[in-house]
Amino acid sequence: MCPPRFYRVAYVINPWMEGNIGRTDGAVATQQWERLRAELARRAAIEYAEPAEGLPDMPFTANAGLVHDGTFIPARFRFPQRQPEVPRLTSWFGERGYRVVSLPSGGTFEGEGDALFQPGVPLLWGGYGVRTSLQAHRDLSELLDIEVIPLRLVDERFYHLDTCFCPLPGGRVVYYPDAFDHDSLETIRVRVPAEQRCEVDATDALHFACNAVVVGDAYVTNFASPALQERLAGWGFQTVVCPLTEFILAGGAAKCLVLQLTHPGARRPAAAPRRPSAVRERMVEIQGDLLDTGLMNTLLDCITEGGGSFEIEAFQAGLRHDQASLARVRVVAPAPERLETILTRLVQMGARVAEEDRDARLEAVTRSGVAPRDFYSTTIYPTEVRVGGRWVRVTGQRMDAVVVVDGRTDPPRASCRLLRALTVGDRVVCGIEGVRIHPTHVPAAGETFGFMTADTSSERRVELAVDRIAWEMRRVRDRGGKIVVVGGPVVIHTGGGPHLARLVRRSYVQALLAGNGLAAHDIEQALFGTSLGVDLKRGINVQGGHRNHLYAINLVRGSGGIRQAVERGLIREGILYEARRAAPGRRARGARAPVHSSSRAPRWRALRGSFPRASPGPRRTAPPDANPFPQPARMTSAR
């Protein structure tokens, strides 16, 4: 451990830094870190380095490096930050007679973060995507001769393994899925039964439960919900909590503090068998315009996307517009099944597999309207295949078909034919060797045709992006900030005018901009459940509704004002209303808006003229449920 001695939030590479800036309390971390530490202390040994000033991470050590059986290997940051704390642990460990050895290629790796065994097993588990390259993951299954286990995360919020992933003692894990990507959770599930596995929830997760150091029956961590307490119980672990929301504002908790020095159970026997790593890697070359057109950046994604990760080993830009580029890239996943979808993908957007001068592979139909399993699917653009160490054009170019080879002719021909066209004998190109592709457009990221890829689209899941949101929306009302609000009647139209102005009744939004359509619609709606006439419940028009919207605007001119309206209890609710109720005792004349009566409490700017204001008379005196305005159609469940 590392005394949070000169610990500080100073810059910002990770989301949890965002806004926080300045904002950590050192005394109250010290506190912190003393509680954890004196928990830890009555239960192991424990080795401390000296902080440096101007290095705020410092007691972060879990991402200093790796150490296996008396062997050191420092951490290879991704961020300049945090770079200067690898000589000083380096030196450390060296000092103590570890053997330090670093790592061969030159991929990034941070340490224990991204690297996790599990307890009495010659087993790692490998987090990648995000901060650790897969190269680490191989390079480590090579140096400790233990099998690792690459996991991807696809949560930047979650960018270390250890912030969402925790293996226990037994053969137990405990982890949050949707930090993973669709394969990793496989991975997981197929690796660990069932009933050794316990799912956290979102709430437990952002509190970082899973970020937790386990000693003997003890589980030491931030947070726990009262049924991950349980679930522990269970598995015979009691659980210790130590608040540590000062590190959390730097984006860590209790593993983050802690490196482990010892892991026993983790030297593979001399007797058992040896697992090569299953990652994977090629190079592939790809040229042309790729810097105007967005072809690199549309590649690169293409990589990462694909579950994999990449090296650039040389890139050469063209010295005029008018050149072409050449990049070489080398391409790293996690299995070969996975390198190889990547490699199809990049293939068909031009690029070429470097070492590869290997004629294509060619594998005989055995059933007629049945293509061999790893055939290659085409696409429109025109395509080469090497047969007899020669290039040979492909006619009849089309997509979604297979190419058939004939080497019956000299020069040999290759023709694309749908599936359901094939007969016993054909020969079919497999896999990617030999296979070079012209494409005269390449879509950029995000053009492509697809299935619920538009970003309105009903058909999505828009799930992670609002619980993406809230997170953030907590996060600045926590910390005191403001949140703006820019709205239209769509707000309305779809449903979620009760949901924002819930969030303006608890304070998460201090300020609405938008013009007469929400005013509008949202008192509208407030009346009588319509908007523009439709019933927002039902979908459907209400017979005579469409006057609705005119008796909205009417009785709020009638009224003076849409204050006047909402005090003199016309409006009940809606958006306006709550946000008139956040603003108690100012004017709404010249769309001032008064202090919230809420401690946190920032100006509402109310709406300027979002109703053509009556000439002023005399102030009318009706009860407060007077309404001396015509009755509206209404539905039959009208409030």
Given for the second form:
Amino acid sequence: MCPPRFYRVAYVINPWMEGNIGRTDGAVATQQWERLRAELARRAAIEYAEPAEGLPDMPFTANAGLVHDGTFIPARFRFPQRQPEVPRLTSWFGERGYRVVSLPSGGTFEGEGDALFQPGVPLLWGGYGVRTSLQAHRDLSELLDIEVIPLRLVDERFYHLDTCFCPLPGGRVVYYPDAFDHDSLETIRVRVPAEQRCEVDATDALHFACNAVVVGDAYVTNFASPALQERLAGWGFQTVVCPLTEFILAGGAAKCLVLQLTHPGARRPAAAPRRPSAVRERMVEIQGDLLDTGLMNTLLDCITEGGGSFEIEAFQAGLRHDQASLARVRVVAPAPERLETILTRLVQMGARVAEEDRDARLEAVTRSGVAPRDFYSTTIYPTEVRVGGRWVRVTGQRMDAVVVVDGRTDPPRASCRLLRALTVGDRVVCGIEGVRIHPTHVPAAGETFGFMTADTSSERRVELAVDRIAWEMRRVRDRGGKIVVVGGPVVIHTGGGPHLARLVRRSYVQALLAGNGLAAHDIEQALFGTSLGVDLKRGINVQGGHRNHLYAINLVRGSGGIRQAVERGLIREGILYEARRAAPGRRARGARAPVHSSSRAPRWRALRGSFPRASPGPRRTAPPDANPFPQPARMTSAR
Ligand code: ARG
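What would the structure be for the form predicted together with arginine, given that what you showed me was the form predicted alone?
Entire complex below, previous chain first.
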């Protein structure tokens, strides 16, 4: 451990630190750290590293490296702010007789924060995707000669594996599923039987319940819900809660403050089989308008979305508009099949697997209408395959077909063929070696070839984004910050109006930036329940409903503005109504009554000028078959 004498939030390198610069309380931090230290000291021997001025994150010793069997492997921090911690900790270990071995490749590595031993067995769980690279896990597996299981982190709030995953003795794990991608979750579920797994919910996870130090039968943590404590008790663990709120301001808690010096059982017994790393890599090359078409970004996104990591080995930019750029990219994936999936997509974008001028691999069809298992599936783009050392242009190019090669002719012929047209003996291109594509337009991720390839459905992604924004809004509000919403008419079209209105009313929004689109739709909805003539409750077009839009605009114009229309009681709900009600000038008069309170109505009605009021009342109570939009008519007749 390292005392927090110089601990504070001095920069932002994770989402927790945002807005917290200078907000830590040194005295409280020291107390909290002391308490953690005392709890651990009752159960284990502790050694201390000297803190250093100017290295405020140094108390998070878990990130400085990894210890295994007397060897210290120093970290390679992603952010420069933390890099100077490494030589200090490295000398500390050197002076105490540890063997110091650095990771060979250039990838980042954030120590035990992203490398957790399964207690008692030679198995390391490796987090990657935010701070640590996949290459580091491959290197660790070789260096330590043990199995490393890479797990990909997909939520920046859980940027280190130890923020969302905690291995326990007896082959057990506590973890937060939403922090991982689909394949990693599958891996955890395959490797750990259900009764050994404890999945925590967002409340536990966001209070760093997984970030625990496990000593003997104690689970030492900042927080654990009753449900989690009960589960742990069932497993024979006692939860020891040590509040570490000051450290959460920097994105760390109990586990982050500790680097474990011994891992009994983590060495592979000589008799046990070797488990070579499943991490694989390949070099690809791509040439073309990589920058102006955004192809380079699409390519890199495709690698990370496929669960891989990359290193750009070389990049030669085309300096004039008629010059192509050239990139050499090392693609690293957690397992051979995942590398294949990523490479297939890259080849479809026009990349070529480098270091490799091999012929396309051909396999014969053994049942008519059925292709060999890993056949290359075609795209719409011009394609060539390499046969007998020569590149042959594929004829009859189309999507969703296979390439059949006829090598008996000279030159050999290659053509696209539908699955159902395959006959026994046809030789089909398999894999991606010896295939090259010349895309004319490469769809960005999400377009055509990206469709349905994502890990999560779009609904799920929206849900995650909403969850993340809600988390940030609460944090901003808790520290007295201000929130600005920039909204467009889609907020209303999609039924979000009442929700945004409620956020304004509950003072989660301090400023609204919008064009006349949002305003007109919001007011139309407040008056008539439609948005550009579509009934928002029933999702149908109401006859002549588009007129409502213009009536709404006209009503505002007639009042002299939105503010006046609200003050006269013509607009009685909606986003702009709430925004006006919440405006500083209004609040001074204490006008914060609930929207539909009748107590407010008389005073507002008194303000009403000559312009007729469009009562929202009848719309709410009208039977479904009645004309749901009587107001415009009434408005005109009232004139
Ligand atoms: N502020 C530190 C960082 O972002 C916190 C490190 C927390 N450590 C941990 N093992 N999760 O690097």
